[in-house]
Each structure stands twice: as C-alpha cells, then as structure tokens.
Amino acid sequence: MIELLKQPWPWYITGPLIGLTVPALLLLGNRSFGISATLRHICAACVPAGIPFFKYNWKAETWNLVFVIGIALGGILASTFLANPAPVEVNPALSNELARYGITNYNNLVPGDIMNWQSLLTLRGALLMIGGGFLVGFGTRYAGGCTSGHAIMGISTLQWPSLVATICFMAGGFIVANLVLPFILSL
C-alpha cells in the first residue's frame, strides 16, 4: 500500500478527486473552494489595524484556515513518509532544452539549479523568485482569486468572471513559458 502511495497518481484519479471537492464543499456547508483568500483571513485575524479591507467576519472563514493547515500538514507528511527518492522524470527534449540554461538537477520538484539561496542573489534568481512571486500575488489579487478558486470552483459553478480569469491565467502562462522564461533563464 505504501509503495502505491509513493507513486505518481494518474490524472484520471487525481482530477476527479480534486473536482469532487467542489460538490462536497457546497453540500457540506455552501462553501467555496479557494486558497488565495487565506492570506487575507490570516491578516484580518492577526493584524486588522483598522484597515477597511480587513474589517469583515473572518471567523466565518475559519474552515478555510483549517483546510489550508490540512494541506500544509498533508504536504509535510507526504514529503516525510511518502517521498519518492528517484529524480523527477523529465521529457528528454525538455531536459536537453533546460541543459542549455544550466538546469540539470531534477532531484526535487523544483529545479535545484535555480531555486536555492545562492540563486536568489543573482538577477536571474531574483527575477524568478521575487519578481515571479510578486506577479503571482498581484495577479491573484487583481483577478479576485487564484487558479484553484476560479478554474476549479468558479467554472464548475458557471461563473463568467472565472472563465475569463482562467483564460487569462492560461494565456499568461503560455506567453511567459514560451517568451519570457527563456529570456530570464539565459541571464
């Protein structure tokens, strides 16, 4: 059983399991799935400071905080007890392309060649980690949610803004992956 859990699960099992969270949350308490609002709830609980954006009943969203804590604990348990020590399998064509940028280490889920403390102090690392993190946060706030909230919950409940946001997320991802990322990796 442990060996089964250590293997990557195919999309036709994990996709429906993720999709089933939407009706489960709706049936269990009319809740919306989403992760990005959690930071707002934490800020409202810890540092309200009279800021109007943080003045709301954050206690009504306690379930979301518990949900995110459960995700974090699940990640810790999985990485501690179920980690597969084999390197991540990468398509040979992609591996050859990444080797041109000096990325050859696939021992972690993120490439250790560019995601480390030493890289953070380089222009390439700062653009990827700090600039990328800022843009993800800005885009999530600007769109009123992240990919999980819009693509999984919003589209499944037929929300038009979620469809537009998801199309924009996908278009942005394709543009960055094909036009911007090669430039940054070549720095």
The other form holds:
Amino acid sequence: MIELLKQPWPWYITGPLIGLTVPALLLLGNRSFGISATLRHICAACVPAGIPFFKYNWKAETWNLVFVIGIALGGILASTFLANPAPVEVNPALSNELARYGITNYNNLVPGDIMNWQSLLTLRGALLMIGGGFLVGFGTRYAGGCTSGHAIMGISTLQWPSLVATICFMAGGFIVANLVLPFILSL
Amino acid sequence: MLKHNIADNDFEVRSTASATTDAGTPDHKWFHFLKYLVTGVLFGIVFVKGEVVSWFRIQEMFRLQSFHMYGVIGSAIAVAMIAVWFIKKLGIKTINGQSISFTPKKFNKGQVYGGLIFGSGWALTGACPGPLFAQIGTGATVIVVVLLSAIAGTWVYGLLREKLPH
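Would you mind giving the form predicted in complex with its partner chain, to go alongside the form predicted alone above?
What follows is the whole complex; the chain from before opens it.
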C-alpha cells in the first residue's frame, strides 16, 4: 500500500481529491476555497501601510492562513514519508528542449538547475523567481483569485466571470511558456 | 461608486458585513482551526503526490505535451460542481449547523488583465499560490523568495488598484 502511495498519483485520483476540498471547506465552516487571498492577509497583517485595500478584519480570515501552513506541512510529510525515489518523468519533447538550456536535473518537482539560491543572483534566476513570483501575486489579486478561487471554486459554482479569468490564466501561460520562457532560459 | 465596485470585486475575502455574522460560529478558539490545518495537510500531500506543484508538469500543460494537468483541473471542477449541486439541492448545513452561502461574482476587467498577468507568472514559476507553500514544504527553500515576491506583488496591486482599470 505504502509503495503504491509513493508512486506519482494519476490525475483521476489527484483531481477528484482536490475537488473534494471545496465541499470539505464548505461543510467544515462555510469557507470558500481560495488560496491567493492568503497573500493579501499577510500584507494586511504585516505591511498595511495605510492602504485601504489592506484595511479589513484579516483576523476573521485566520483559517485561510492555517490552511496554507497545513499545505506546507503536507509538502514536508509527502516528501519525507511518501517520496518518489525515481526522477520526475517528463515528455521527451520537453526534456529535449530543456536540455538545450542546461536543465537536466529531474530529481525534484522544482527544477534544481534554475531554481536554487545561487541562480537567484543571475538574471535568468531572478526573472524566473522574483519576476515570476511578483506576477503571480499581482495578477491573482487583480483577477480576484487564482486557480483555486476562480478555476475550481468559481467554475464549480457556475460563476461565468471565473470562467473568463481561467481562460485568461491559460492564455497568459501559453504565451509566456512558449514565447517568453525560451528567451529567459537562454539568458 | 467606482470605489464601491472595486471594493466588492475580491471574492476570496468576506465583506465586513458578512464577517460579523461569523461571530456566532465557534471559529474563534485556536483548536477550531485544527480542522483547517488537517484539510491543508491532506491537500498539500495530494498536491505533491499528484505533481501539481511540479514546474515540469506546468510546462507540459502549456506545451500541450501531457494530459495530466488538464485531467486534474477538469476532474477537480467536475467533483466540486457535483458536491456544490448536492449542497444546494439538499440545503446541507455546516457541521456547526450554519447555512452554507455562495457569493455571486461580478465581472470586471481585472479578471482579464489580472488573469493574463497571473498566467504569465504561472508559466515562469510553475506554481500558483497554493503550490508555492507545498514546494517550500518539499525542501525547495529558495521558493520562499518566490512567495515573498508574490506577497510584494499583492502589496503593489493594493497600492495601485485605484489607478488600474477594473
């Protein structure tokens, strides 16, 4: 059983379990699934700076912060007790493309060749990690949610603005992954 | 009026009015948060084992090289949709007997502009906000910088939002 759990889980196990998070949070406390809001709560708690957007009762959303602490703990547990001993399997077309940029390490879910403390000081690493992170934080709040809040919670409750947001998430990703990322990786 | 509309467009944060109705629920003692901690832990394990937090899987998705992420997102939406339908249809309440509420989302241009910006960041970092926390948990400590940068991005949005088209 434990050997089976250590394998990468297929989409038809992973997806439904993620989907069940929606009713779980609703039944446990009438909470809407959404993770990017935690970034806003952290701003409101730590650096409100008198900005109206950060003046609200963030303490009423403490559950959300507890939830993401749980996600990090889950990451620790999964990588400690359920670690997959084999390298991450990827499509040969992708590994051929990445090899051209010197990305050959598939031991972790995060590409160790480009995402590590040393490469943070290179232009390539800084654009990927600092630049990419900034776009994630700015974009999710501008859109009013991320993949959890819009794509899963929003679409499953039949909110058409969430469908629009999700289509734009995908469009932005397609453009950047295919047209911009190769340029950044070649830096 | 404009200000009012903008204030209402963040669907992940409850308005002050509805937050006060929360006072009647027992979610204010520390041990009531344990249920969210446990849900988060299970969710984090699924994220890692399903490789949803993998930069490589995200790249495959945006290059149409793998069905995996489409299967994950599609089946997650389907299961959530069926569950929500049952909750609404049967009028199911929370474990504390509270009514379950859904907030309708209004369209604004932020969903387009912000969506494109987030999608760009998703392709670069290979992570949405949830996976960032899970990646840090797997020992990729440098992702703390990505998370701090995402918090900075959220803060700058808060600073500029009155000037941005919505």
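Take the two forms, superpose them, and find the largest set of C-alpha atoms that agree within 1.5 Å; that set is the rigid core. Residue numbers count along the first chain shown, from 1. Keep in mind it's a predicted model, so treat the numbers as computed, not measured.
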{"property": "CA of Gln118, rigid core aligned, shift of 2 Å or more between the two forms", "result": "no"}
{"property": "Pro23 C-alpha relocation of at least 2 Å between the two forms, rigid core basis", "result": "yes"}
{"property": "Angstrom shift of the Cα atom of Asn57 between the two forms (superposition on rigid core)", "result": "4.0"}
{"property": "Angstrom displacement of the CA atom of Val68 between the two forms, core fixed", "result": "2.4"}
